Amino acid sequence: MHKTTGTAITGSGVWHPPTLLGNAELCDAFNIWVRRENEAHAAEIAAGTFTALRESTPEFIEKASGITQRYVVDKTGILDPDRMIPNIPDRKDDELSYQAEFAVNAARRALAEAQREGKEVDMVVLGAANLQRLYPSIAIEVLDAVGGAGFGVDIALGCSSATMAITMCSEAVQLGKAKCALAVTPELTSGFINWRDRDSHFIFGDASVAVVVEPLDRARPGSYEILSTRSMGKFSSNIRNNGGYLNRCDPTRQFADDKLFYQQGRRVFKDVVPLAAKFIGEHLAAEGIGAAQIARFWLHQANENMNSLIAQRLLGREPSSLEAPLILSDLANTASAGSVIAFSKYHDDLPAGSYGLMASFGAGYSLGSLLLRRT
């Protein structure tokens, strides 16, 4: 009999805002950007002293990442060429924050899931790529606004903010310290991309997700156990933000782009796909599992080219949809969220007692892993 964390995930919810913005419309305001830059350098261009920039084609982010499609807060500043930054105003302290709202949007629906009203949650963990405040903890305006009563904490792990979070979750429920634990994970990714940059305006969606973690005791049957979890950082500066509260103290940098999401795509990709493919066979190896026994892996979603080759060189073939499901194409890279989105998605089918893992891996380099078995 394999150990178990004794706690598991009794339910799951998603939510995006409504407003699409496809990869054709995002490609036609980006271009006028484009070509308007280069016609204002069109002496540097020519004297070799400035690069003329390249425009983006629907082609070229669908063959780059495999996405097509994504959802933002707004895309009025989006695709604003004098602007290229989403509107989303300031709301006053008493109300409700962007963030906050995405977070309990999506909780209701994992609470509804579990069969459980938000006041019994006593826990909340709240873990995205970025935060939009320092605090008072979003955590703890979420636990108020579901109506629960405990404890809050907001962390900020990259790419594994999520996986963290419900780690974090189990975690405390095995300590006693909770009895209805709620991971989440609001993803507004729209605010930290740089949308004129060519290598990346297309890869991020705006959604949010939500995990209930309960003792194994009263989870009800078709829950997922899980069964073990596994962290790892591994320190590099491929993926990186540098926005933060000291940006205003160098005014000459306030608002350089690497103040923004930017990464050396290619290093990582080279970098992630032998270290996550690594680390979760390790993960598998400790628990005495195969890889052929997970019935399904929900990777990080971040490439679709990315995702296929981690898991065939965990299961020594191309993966079918099922075995390693895609969310990119339709909700693009939601950092952080990728994975549990990917769950929320595709779990219901699955029989009673198989194995599944959930696997994110981005920047720090973060990874983390939970192995889960259906009840």
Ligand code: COA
Given for the second form:
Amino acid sequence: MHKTTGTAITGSGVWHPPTLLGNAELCDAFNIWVRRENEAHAAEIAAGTFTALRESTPEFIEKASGITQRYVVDKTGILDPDRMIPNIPDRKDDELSYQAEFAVNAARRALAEAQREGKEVDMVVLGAANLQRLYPSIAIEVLDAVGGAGFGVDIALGCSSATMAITMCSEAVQLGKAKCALAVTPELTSGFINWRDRDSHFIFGDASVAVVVEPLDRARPGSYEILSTRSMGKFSSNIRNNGGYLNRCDPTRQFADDKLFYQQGRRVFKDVVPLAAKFIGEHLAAEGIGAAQIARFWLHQANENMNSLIAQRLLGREPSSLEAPLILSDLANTASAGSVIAFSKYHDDLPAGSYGLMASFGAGYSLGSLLLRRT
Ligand code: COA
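Pass me the form predicted together with the ligand as well; I've looked at the form predicted on its own already.
Up next: the whole complex, starting with the chain shown before.
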């Protein structure tokens, strides 16, 4: 018998905006901009003082990442070569904010699966790689919007924001501070992408996921008991976004590219594969469970090749598509939501008693894992 936190994931739900953005249209617009830039700088390119920009291809994107499409709030702005920023008009203070709307849409689905009503929610932890404002806390807005009462807190931990939000909910429920906690992850990623950066313009997609965490003794059959959790941070600037409230204070750099997502993709790949495999392996070893006993790995969805290598290191062989399911192809990298979306879409078929492991890895570097068992 393994130790347990006495808590369980009793429901989960996913939502994404309806607008689909394919690789071909993304590259077409990007390449119009590249050609225009190169024409505008033709003399400097000839003089060797300006490096000609290179075009982006759908073939590269699919091969390097496994991504074929993504969903976004708005593509008119992204596909306009004069703009290349999504058009997301500011909302008034008395309107539901965008990230709260993302969160509520997923939360309603998670609550329905848990057979709970919004008024039962007594805690919201909102975790996302980027937060749209500093205060009031978006989690408190979500708590209000679903009709709950209690407390809420926003956290940002790069690609481990979602697993940390679930961990914090589990710990609060374990301590008796909450009975019906909601971990919500509204990843409106299109706002922080540099759509003019060939290396990263294809990586992310917008989506939202939510889970309900409750005491094990009131979880309905088919829930997922949280046996244990593990977290780790190892500082790295290889994935970084310097956007923040100090942006306007250096007027010379207010709109610099480093105020958006940027990364050293190759270095991230090389660092994170062994780091994540070791981290997950140590979590399983501490629980006395072999990787072969895990029926399903719900891994962070950054890159298909990366996920496959991590699972291979753990299992000693190639994982099947059901052992380590991917949601990347359709949804792209949904920042911290990926592993939880994989869980939400691929958990219904496992028999009672099955073990599963949810794990995230990314910016920070931050890592998080939860060992689960179906009730
Ligand atoms: N279209 C066409 N070619 C492209 C391209 C694009 N959009 N972007 C890069 N290339 C080219 C490069 O110019 C390079 O060619 P060259 O050697 O002739 O110059 C080649 O493809 C390889 O570039 P590289 O940047 O080394 O790509 P990669 O194979 O490392 O793949 C990532 C890029 C981002 C997919 C990969 O590094 C990765 O997945 N890293 C993990 C990190 C991650 O995903 N983090 C997300 C946040 S958690």
